[in-house]
Every structure is written in structure tokens, then in C-alpha cells.
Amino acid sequence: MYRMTGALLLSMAIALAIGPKLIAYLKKLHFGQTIYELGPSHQQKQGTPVMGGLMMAAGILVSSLVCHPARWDGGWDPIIPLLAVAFLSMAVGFADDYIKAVKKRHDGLSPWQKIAGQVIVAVAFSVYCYLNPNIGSKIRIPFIRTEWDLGIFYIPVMTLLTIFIVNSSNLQDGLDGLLGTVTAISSSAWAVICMMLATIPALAAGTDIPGAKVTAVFALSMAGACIGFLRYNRYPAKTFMGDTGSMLLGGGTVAIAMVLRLPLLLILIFFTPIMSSVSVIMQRYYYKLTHGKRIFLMSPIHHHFEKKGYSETQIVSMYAGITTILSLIAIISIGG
């Protein structure tokens, strides 16, 4: 428990001390973000440093490894895996936002060059995961303690999803504060489960307990980066995390739940997030089979609200009141 503790304290410390030289070294750069007509009124964060997600990705770093929980024997750990999904996926938003802050592109890498990237991590990580038998094809099923193996389908069905929560992810990163504090929530009720899996043997139903006490670690590596970074990104941000930093939560959070078998607990951990992607889909289509009409003023549909007159601080606040709910039933269906 000491170093799950260790994990949380230490990636908000580093966070937290790297925050005040690594913004002033981005406004040095000039890697400030460009503010564009076509959503709510942001003039005001014109110019505002981006790719601060750096300060929270050497939090997650360095007290993963310093508080990792396991014996470095060469046995199978799932920390590994985990930092690279998560930093891979870093590498894809990092890459976009370079291009857009150095190179002056707006629209930085092309969606294909991006979805290009994201393959590539996902498929890996699906094979990577199929083929390690503390995994494999088999998913739990929620509340009712069984399980569903999706057998070979396992590989494209998580792809996919490995794609979208991590597009979800960077979709939801659209307010002062709003995804880092919706993924310290979230973060903090995955380590809750994986400390479950580790000590209650009777819910673990196979998984490796090693492995959920290190997972449990990463989780709070993440929750405290998150928690660090939110110093200077609440209201009004000092700094946005930018495509570095959501794409790298976005990585680490669906990394969590596949090696913990548990991928259908993202319907409650992660529902705002999941949400901003479906209120675009839902928009985009109904945009085009109406001719022009919209469900929502904007999307995603955290602009809607912001339309509809509600501040930032609002509905940061509606997002984390609604993802602490859904995590604590998440946890309760682990003991259901």
C-alpha cells in the first residue's frame, strides 16, 4: 500500500515541480495554442503554452518505475506494456502538436497520419495481450462474475476500442481542467478495483495478482500526474496538456482496463469521454441525413453546455460529479 501511496504523491511532486519551468520554456518556444472562430468565444487562451501533458508523462514515468511493486525477474509484468501503450500513444498527440506549434500546420498531422500511428499501438498492444495467457481473448462480464471470450475477434474488437477511447480521450480535452480531472477520478477507481483483484481472491477469478497490485500502482501514477498538472491547468489554465498529454491518459486508461480484463468497465469509468466521441458521431450523421440541422449547438458536448450558458468551472464540476457516481458503481460490480 505504501508505494501505491509512494506512486500517487510522488508523480503529483514531479508534476508539480516541473510545471513552472516547463511552461516558461514552452512560451519561450513560442508553442502556444491557436484559438479559432468556430467554437465558443476562447480568444482569451490565445497563445496559451501547449503540450504541458510533458510534465504529467515524467510523473507517470518515473513513479511507476520507483514505486513499481514487482521483482524486475524477467517473469511476465504488466508495467511495461502499460508505460508503452500510454507513451506510444503520447508519441502520436506529441508529434501532432510539434507540427502545429513548430512547424505552424493548424491542422498538424493529417487524420489519416494519426489514425496511421494509432493503429499501429493498438494492433500491437490487442496481439500483445491475445497472446499473453495472464490475458488472453477472455473479458470479464460486470456484476455477474463471468466471462465472455471473444476468441481470435479479440484482436480487432480491442483495436478498435484501443483507437477510440484514446480519440475519446483527446475529444474530451476541450476545457480548463476538464480531463485531468475526470481521469484522476477515474484513475483512482481503477487502482480501487485492481486493489480488489489483489486482495480479495475470490473476485480475482484468475487474474494475476502481481500483476493487479502493479497495475494498481500505474493507476495512481496517473491520478497523481493528473492531479499535479491540474495546478496549473484549472481555471484559468496557465498551461493545456495538449494532444501530448490526452492521447497519453487516453493510452494509459484503456491499457488499464484490457490488462485487467475488464474493458466494459470504460462504459462507467470513462463515460464522459466516451460520451464526447458519440455526441460527434451522433452530430456528424444527423448533420448529413437532415441537411444542416443539429442535435446539439456544438460538439462535443461539453461546447454544447458551454453554449447553453453554463462556465467552465460548471461543468468541470457536472463531468466529475457524474464520473465519481458511475466509478463507484463500477466498484461495486466487482463485488456483485
The other form holds:
Number of protein chains: 2
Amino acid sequence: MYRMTGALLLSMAIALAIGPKLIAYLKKLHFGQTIYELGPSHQQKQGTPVMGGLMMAAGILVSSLVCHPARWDGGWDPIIPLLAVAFLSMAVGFADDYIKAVKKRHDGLSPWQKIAGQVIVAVAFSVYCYLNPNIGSKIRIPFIRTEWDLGIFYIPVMTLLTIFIVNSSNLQDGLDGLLGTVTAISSSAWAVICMMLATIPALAAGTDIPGAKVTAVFALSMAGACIGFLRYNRYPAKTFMGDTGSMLLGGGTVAIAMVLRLPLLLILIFFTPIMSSVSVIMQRYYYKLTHGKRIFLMSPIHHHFEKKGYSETQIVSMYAGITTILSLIAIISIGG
Amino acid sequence: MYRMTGALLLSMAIALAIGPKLIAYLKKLHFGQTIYELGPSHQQKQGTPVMGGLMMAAGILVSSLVCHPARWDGGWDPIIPLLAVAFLSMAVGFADDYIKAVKKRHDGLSPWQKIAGQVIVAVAFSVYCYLNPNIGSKIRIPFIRTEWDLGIFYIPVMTLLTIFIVNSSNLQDGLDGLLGTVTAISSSAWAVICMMLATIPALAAGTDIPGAKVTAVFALSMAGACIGFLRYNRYPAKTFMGDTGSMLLGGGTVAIAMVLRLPLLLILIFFTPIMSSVSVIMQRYYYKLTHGKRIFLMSPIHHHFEKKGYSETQIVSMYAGITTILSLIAIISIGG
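So the form predicted alone is up there; where is the form predicted in complex with a further copy of the same chain?
After this comes the whole thing, all chains and molecules, with the earlier chain placed first.
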């Protein structure tokens, strides 16, 4: 109880505290991202430093280790895999940001380098989960509260899922405060679900969840970090999280979902980032199929809404509302 | 499970659906509130219709009745007292809005008329809770998970609390989307706490909570209504909720807290509205004590932040962050 509260508050405090110095440092290093094709009328954002996501990384890392007990109830402890997926995903994004911003090479990592890094993380984590007796190849089906054994297909399906979620998170990060707000809400929802699973074994479809409390600490440290970061990232943003931050949050989110054996809940809780990916895919295929027509004025879909005349804060508010509604439904499916 | 999901979605859908017609109707009736002394530089808001809170009222009333089972587990059913406190509190605010906007009498209800209405509701509800065997004079102490028997003092203390919370809610309603956002988050937190109490008797300090599921349905219908309403109330607002809406939300919130015997959690979950009240009281007494000095540039404190140069959306974002953090701590105190 006190460790969970501590993780939430410590993580927020760290992000808030190092924010100003980090932003000043990033500016000094000329870490301002060059804005090309990032969206309508964002030219004025030139000069806002990226890699602000590092303040969330510090908050999550320190608070989930400090508030993590050496031996929690003697049960299984998923903190290392959770941190590993989040921070290795971040490493890929960081490399990209670093090359773009410090080396001033506009192209960053090549698409193949990015994908290769993500595939390594995703395959390793999927195999780890498959072999771990506390996770295995059975995933939970929410609402009807049963399980589905994917067998050996667990590994390729979850590899693709991990890559898809990390990139969805990355694609949604295009407006001031957007991904930070969505992930603050989604991480809070995951924390609530962890608490429910940890205290209501009956709800967990007849199985106990070792490590659900550890996962709650991790999810709360993510929520706290996002809320602290939003202090500097809300409109008008003083810093962007960069690929560093978006891949950290995407990696952390998919790791939580898989450790809890609830990847299907991502469809609800992480709906809006998934929508960002799907809108890009739809736009691309429709364009190819029709030889030049577009479904959306611009993709990802949040830029479509911008072109339609909605302000950044209106779009963030809309995404926050959708994420809250769908996260509540996910929570109801577990504990309602 | 499906009734809870239904309450959330139906309530939001009703608020969204009747919004445009209600706003047009209110405008037609010249329901634009005259803006006097409401805050810095809000003159341009002249003409925005008040009483938009009626769309939340419709959502909450219909969805909490439709999604409410005739007999829920055969246990105690608190739906009538919950609705009564919310809607009778609303009636006082509605009378005030109606006189101001339709009768064009700028003074509205006299302070004594308002207080008299609130006292009647508050005393009646406190006595009802005191006499109800499912509530009684014992309140829960979060974190240490014990109880505190207030005895006969329960009635005056809870009467004052009810009046205080309804007025706090009313005082916070001064910026586009502010109270709606805060109450969307706080109602979601109450819903989660209800689910935890309903499914984890062990966490409920050794006592069962009859009606926690009914209260969850009510809290979810409040959350859904707020999110639907925010579609029209977020910056730049197309309608204000008015005293109608703010007293409805304040009444509904205090009713949930008292039915669950968790009034102490209001300090966390409803911290920012309470802060609004406290800032007004501090400002007034400091002014009297020092014969003319002020603590805040303007009270309630959200106008102080406005005068400091924060935009409306920045203040809403800050209040949302604070409410999320404190609501998570409240949830942890019950189910963590």
C-alpha cells in the first residue's frame, strides 16, 4: 500500500524535479528537433527540445526500484522483464533521437535498423513469457473470463503485438500532451487492474497472479512519470518526449499487458494509439488501391482532426475522454 | 458487469446526443449568463448559455435507472438516496440559474434561500444515513482500515460536510472544462472503489457493503455524463454547466462518499474543489484580518493562476493531474 503510493509520488516528483534542468541541458546541446512533415502548421515548434522523455525514464527507473521490495510475498517478481522491455524499447528510440538531434543527421536510424532493434526485444520478451511458468502461452479473455491457449503461436503473435504497440505509441506522439495524457490514463487503469488481480484471486479466472503487486508498482510509476512530464509537455509544450519517450511508454505498456496475460485489454486501454497506427495503415493502402485518393486529410488520425479545425487541446481532451471510457470498461471487465 | 458498462456508455451517449439541441434551445431562450466578476478577461464569454448541466442530469437519471436492476443480489439498494441528494442539490442551483437567466434578475436566489435549500437536503440525508442500518454513524478510516463511530455527532458533521462539498463543487466551476474534468476523474475513482468494495469484502474492514454495485452504476453514470458534457464544455466552451450542473455533481459526489461510509476519502478524491472553497475562505479572513491585504491575486484559486498568466487549458491540465494522483492514492488506500 505505502510502496504503491510511494512509487506514484516519487516518480512524479523526479520527473518534475529534473524537468527544468533537463530541458535547459537539451536546449544547450541544440537538441531542438527539426520539424519536417510532422503535421499542419507546426513550424513554430522548431527549437523545442526532444528527448524530454528522459525525465520519465528517470522517474520510472528510480521509483520502481526504490519502491520495489527485495522479496514481495515470496512470489514471482516480474520487475526485471518489465523494466527491460520498457528501457530496451526506449534505447531504439533514443538512438534515433540522438542521431537526429546531436549528430544533426536528419534521417536518424534507418527503418531496418529500427525494426531490427524492435524485433530483437520483441522476440526475446515473447520467448521469455512463453517459457515462464507464471505466464505461459495462455492468455485471458476478459468479460467471459476464460483462457485461450495459443500454444507455440504465442511467440510470433506476441512478437508482432509488441512491435505493433511500441510503434503505435510512437505514431500517436504528435501533439502537445497527447501521448502523455493517454498513457497517464492507461497506466492508471493498468495499476487498478493489477490491484484487483492481486487481491481478488477469484476474479483472475481461477489462477493466482504472482507479481501483480510488483506490476502495480511499475504501472503507478509510469502514471506518476507521465503526470510529472505533462507539466512541461502540455500545450504549449516546453519539451517533446521524442521517440525516446514514446517507445519507453509503448514498451512499458505492452510489457504490463503481457505479464498480466491480458494483451486483449490493450484493444480497450490503448485504443487511441492503436487507432493512430491503423489510420496510417488504412491511409497508405487506400492511397495505393485508389491510385492517389485519401481517407483522412492526413494520418495519423490526430492530424486529420487538426486539419478539420480542432485545436491541439481539443484533440487531447477528446482522446482523454475516449481513453477514460474504454479504460473503465476494461476495469469493469476484470473487477465489475 | 454489463450493467456497469451500459451505465457508463448510455450516460455519455445521452449527454452527447441531447447536447446540440439543448444548447440551441437554451440560446433561444436567451439563457446566456451575464458575466459579472466571474474572473479575469472573461467578458468574451458573454452569451454562452448556462444550464448545460441539464444534459448531464438527463444522462445520470436515465442511465442509472435503466441499468439498475430491480433487485440487485437481494441486498440493500441505495439508488433512491443517491439520486435524491444529487437532484435535490441540483434543484437549488437550477432555481438560481433560472431566475438569473430567464427572469433576467441578476441577483438570483438570495444567499439565505440557497443555504436554506441546501440545509434541508443535507439534514435529511444525514439523518437518513444515520438511521440506515447499512450506513450508520461509523465511518471508515482509509489506510489504517479501521472505523470511527461519530455517534450522534454524525448528523451535524455530515450536514456541514454535505453543504461544504456542494458549495465547493459550485465554486470550482469557473473555467471551461474544469469541474467537468475533475468530476469525470473523481467519479471514475469512486466507481473503481465501489467495484473493489463489492468484490473484496476483506478489504472493507470486515464489513460487507450492500449496494456497492448499485453505487458503482451511479458513479459510472456520473463519469459518462461528465465525459459527454465535456464535448461541449471543453475550451472554448459552447455551454456552461451552471449552478444546475455544479450542484448536481457536488451532491452526487458527497452522496457516494457517505453511502460508502468513506467521507474522509473526499479529502483526496475531491481535493481540488475543496481547495477552491478553502482558498475563498482564506482570502476573505486574511482580507478582514489585515484590513485589506490579499493572499491570492483572486479567489477561488483557479482565478489566481489565471492572473499569474496560466491559460485555461493549462489550469485544467494541472487540476486533472492533481486529481488523478490523489484519486489513485485513494484507490490504493482501499485496494492496494
